[in-house]
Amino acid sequence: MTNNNIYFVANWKMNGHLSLIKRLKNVVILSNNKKYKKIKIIYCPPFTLISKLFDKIKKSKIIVGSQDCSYEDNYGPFTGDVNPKLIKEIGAKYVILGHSERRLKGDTNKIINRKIHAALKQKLKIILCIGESLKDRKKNKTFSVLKKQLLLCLKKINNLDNIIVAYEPIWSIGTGVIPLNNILEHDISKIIKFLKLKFKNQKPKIIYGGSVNPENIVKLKHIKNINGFLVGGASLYENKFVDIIKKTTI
């Protein structure tokens, strides 16, 4: 871990209901605890729950984000789409883009790049997901895949100030299988080196995602040069999420 802010991003995916929001009391308390002043907690629920989530956490330091956005940067006849303006108007400050589950639905690197530009135009901060498949990993193509994703997704982006890169090996998402720490450190160091070379003297923010839970966080927290974690299934359970945060900071 780095000595900078530590990000914990809760990606609820297509899960969640009003009763889950009512169970965030302990996360709210933790977010306001000065002991955890370097912690940045970001909840990304389905669009339908964002407003209700704000009602619950308005007296906390919890930040709200969305799980995706349209690349259309204006209002118009785009049935089913939610653009960055709408996301910003509702109060969200972050947006997850490039998640492998969205890529499977058709989001290409080019589309993700358009979404990033549209979101940055509205002053939203980006959590950009990158990751390789197990097939790519076995063929030793991991970094070539990650490099291509970064090059195309960040095309014509001037700086990284408002972008967090989330490294999520696709084969680790939801499987319970995570890479060894030395492998993660090797891959993450190459990502950081590449971003520093591309963006000149900047300090990239990198988080890890993929089957993060209260058990493996004890090992994952020792990964060098990362700024936090993107948490999927475990973030749906308040006590598990709090446990992950507390164990990271011990």
Contents of the next structure:
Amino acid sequence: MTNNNIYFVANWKMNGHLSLIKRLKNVVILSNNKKYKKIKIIYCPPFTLISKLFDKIKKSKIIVGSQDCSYEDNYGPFTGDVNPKLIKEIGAKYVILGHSERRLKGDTNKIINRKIHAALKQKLKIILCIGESLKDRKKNKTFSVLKKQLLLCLKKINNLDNIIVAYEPIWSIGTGVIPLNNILEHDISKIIKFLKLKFKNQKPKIIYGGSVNPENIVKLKHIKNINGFLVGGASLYENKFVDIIKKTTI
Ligand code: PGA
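With the form predicted on its own already on screen, would you show the form predicted in complex with 2-phosphoglycolic acid?
Full assembly next; the chain just shown is listed first.
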């Protein structure tokens, strides 16, 4: 392995079906290969597919996560919500929070912060998504937006041990457009600097997400200071996902 890229997160969003789960043979093989023992492959399918996914990957090192959770930390009359206890109970270890597609549905930084606290209470690990819109970037507001998201989402959080920050520029999600390496590296180093200042003596874990695919990974893997990738569309194709992991870890 030539770099620190350890985390490969597959975010299936509201996609996937049973037949897709049956087609994970090559990822299972890769996850059990000693050559890849340092990497963590995390699949985040829709809630309804989590238990079926477990059946399929039982004999592998693949980890399972959910794409969201409720901020309610206990059971109760909250129709349609899934709390962190239920997620933990089914065996998932991670939860993606703050994804821009959830923010569009009403998740504010304050709500995300509540979700983070509820999930950490259940000892789930968090993948916290942050990212700016194209409008923010054009107005030179990228870092102020990211800083605000980090400050509010991580309010009253004391350490980063169980948190991975996923930097996902909104304009890059699902568009095929990725930032230039030098710009990405610059933005990521600012995020790291900010987190190091806020969380003294800690080593932030940062991953990148937005249109990652088997072609552009050969460029993206050279980004310094990141620890992996959050992959949406391409993760629905097993061979593309395997390709991304293999090319990154050559
Ligand atoms: P994408 O999605 O890879 O399809 O751009 C990434 C994400 O939204 O997490």
